[in-house]
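A single chain comes next, written as structure tokens; it is the form predicted on its own.
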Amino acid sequence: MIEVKGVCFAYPTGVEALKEVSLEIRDGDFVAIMGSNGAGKTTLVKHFNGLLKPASGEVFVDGVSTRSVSTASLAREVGFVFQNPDHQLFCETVEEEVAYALKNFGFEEGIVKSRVTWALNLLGLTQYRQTSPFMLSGGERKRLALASVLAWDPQVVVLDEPTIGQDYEQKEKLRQFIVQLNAQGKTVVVVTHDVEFVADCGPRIVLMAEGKIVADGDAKEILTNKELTFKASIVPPQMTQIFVGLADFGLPTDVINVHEARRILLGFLKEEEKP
């Protein structure tokens, strides 16, 4: 569990990043943290691993204060991917990067290199073994940080936007691995201005603006919300969008994403059909 209470942060600029916030990720939690550029998301999270501390407030790891441990203790249980792949790697090959972490933290040689083929494996980088990261593109680069952290298995996974550099195929495996490591038991929260992937996955989501948070509730509830989208500059699902524009017919106007849609659309044309 993640407990932050009360939180501040500033920068050295004097730019009050985050102002007295507060927020509980449970075990198992899927969470979609949402604003616009400023909004203090990428601090926040940031908190989680002991990356940042707060200047004033708390945050706690599984009952544990970020204040007294190290951020390479935390990384174990919480792993984060950096939204800028180049800012996490450094290894001369692909295969070097993602076996780092594991061989930082005590894992045997023949657990390295099962879970470094697993992890290559999994996003597609197995033919990259020996190349250079840098080499990769910068959606291969992304999918390399992410096998690099999922390698050690942590137990929180913060993705900060990672479908940018996403075409539309990786953007659905990314979100159907999403969906499946949160089915496992593993809590991930999800940086991202994204809200077509947001829409489809339906996570719950912590909207913020000028380093608070504005609300905290189910997809459907909060992207849905006219006020709640203006005030944190976010613009509504083109589902929402499109619905709301066929109110007249009777449809809901609270659909955000094509599956949602389609059932819908469906059950009114057979409504229709009838004598």
The other form holds:
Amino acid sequence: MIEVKGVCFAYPTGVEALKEVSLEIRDGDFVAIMGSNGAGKTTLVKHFNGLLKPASGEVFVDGVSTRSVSTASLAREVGFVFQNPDHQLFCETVEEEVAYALKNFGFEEGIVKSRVTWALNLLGLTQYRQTSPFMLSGGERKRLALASVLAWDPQVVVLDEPTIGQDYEQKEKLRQFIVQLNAQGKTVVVVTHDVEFVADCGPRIVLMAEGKIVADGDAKEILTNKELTFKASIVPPQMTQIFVGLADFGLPTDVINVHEARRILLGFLKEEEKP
Amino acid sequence: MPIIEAKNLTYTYPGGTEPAIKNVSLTIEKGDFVILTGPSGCGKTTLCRCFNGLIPHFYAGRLEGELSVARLNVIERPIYEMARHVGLVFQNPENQLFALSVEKDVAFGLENLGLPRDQIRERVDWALQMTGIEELRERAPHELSGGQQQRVAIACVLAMQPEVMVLDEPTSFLDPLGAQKIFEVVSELNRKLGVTVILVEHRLDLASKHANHVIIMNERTIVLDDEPQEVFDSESARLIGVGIPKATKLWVMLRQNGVRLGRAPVNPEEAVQLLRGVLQRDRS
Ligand SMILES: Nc1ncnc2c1ncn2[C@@H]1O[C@H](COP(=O)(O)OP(=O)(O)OP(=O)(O)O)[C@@H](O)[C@H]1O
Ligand SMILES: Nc1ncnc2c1ncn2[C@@H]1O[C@H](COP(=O)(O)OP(=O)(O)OP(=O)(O)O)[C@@H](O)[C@H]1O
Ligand SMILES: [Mg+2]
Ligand SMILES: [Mg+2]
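Cool, the form predicted on its own is there; where's the form predicted in complex with its partner chain?
Next comes the full complex, and the chain you just saw is listed first.
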């Protein structure tokens, strides 16, 4: 679906943000890109919809090089939500904001209406239909940015820090939705620092440091690897920390989420009670 | 001694149809480390804007009730005077940064305080070091990654070492180690210099161990105001949908299965201690 081949990229200031990055994201993948501040995550994902073009190397979306097509034509297929929602919101009302792209892509009026209603409901913004996006709270603005992209149901969604500013309930709703999207065959890429969110989703993790990819594997393998997490400035999930602290009882240490933790502890306590 | 006292604060933004905060009353003691949390849109940022006088002096609108911060009546005192006592890290770092270089941004507030040159230099160096951005000092703030920008925004307020530090989701863009480091620095200022801290945060997992006071807002007013353990263990916090730390969640789930662990842990270290106790008991 997305193929990144030996991509280098430097900003006009001379900062080399990507150094020979190669990565393959297959149709239907669920990938979390993690890593320290300034590692190059945002720069990398901006290549996925042609917002940035590589200085050298090549990015292919669905087999087509991003050099040979406009960002506008990629937008329909690759929905992109910016790290900072202020870079994305410009309409007078919340409702218009969500309708904007739908209209642009030529959806008919009835569908625009029903998609807007659906997206605002999903992101808990229905009460703000007629409100100006600039009168929303920080978390609400982020959700509006998400709503306006999810509304047109792109085949690939790239979400830069989707959980920023979200309370527990919104985050959980978003998580369930993303997992469901992925189950329907959509390709999902999230850039995130939110370890607990990743531990709950369990996606493939691509780890970046200093403009390079330093690891690529499943969530459990990466989040419980001490050297890797340290290198990427990640603090392991709370459950991993707890189980590392209990290692001398013979419990496994590669536990990342709370349901798994409960099951193991209950099993262990029962077994000990038997004799 | 209270350093912040609010009585029946109600505020409506210009053009707003409903108040963004309603009847907020609270007392924060000097030296408290407060976590302020609650669902998105409940009024946290609005309340923070009152603490340093942005409301009502920058945002017009209608403010009712009483508010005193650092012995000053916020409604009467100008923003520049409040700024000597209260520092605010904005929720969106981009809105806080305006200078041409990181260094100039961090020095700006200190120059306004009229500090001598060498002291400014010292404070700027220290703040850049604490936030891990010494190598970025010459860079333009708008040419940085999101997390790097947020580090600059935090450095600006740290450098001021104000009596009251209000941090509105200051680590939302930070990598987890970076966030941990910031909480430690802030906690140290709190313990050593007695700086009063008000931290807005959704991810209680990271911050709860430093706090002695938790305030939960819901639907634009305060609904819980207590010590961390009491709040995290309370049914009402869960009903509001506040995300309790994962360590606490495990404890709740185990309790539902009849495993008794004593007092609710708020972080992994405490959970390890409690679990070790149970596992050992079980063994002997
Ligand atoms: N507009 C820009 N101009 C110049 N340099 C930039 C710009 N945006 C980012 N950079 C630099 O490029 C590097 C990579 O930045 P990028 O935004 O990709 O990081 P990131 O991994 O997304 O970090 P964060 O977690 O903080 O969002 C950093 O060193 C950053 O300072
Ligand atoms: N500048 C503004 N003008 C008008 N209304 C506003 C403005 N900023 C916020 N509001 C409204 O006031 C209410 C409280 O917003 P506030 O930003 O204080 O919430 P919050 O608790 O900080 O939320 P979040 O966690 O999403 O940042 C919301 O309904 C919001 O839509
Ligand atoms: Mg980024
Ligand atoms: Mg806010």
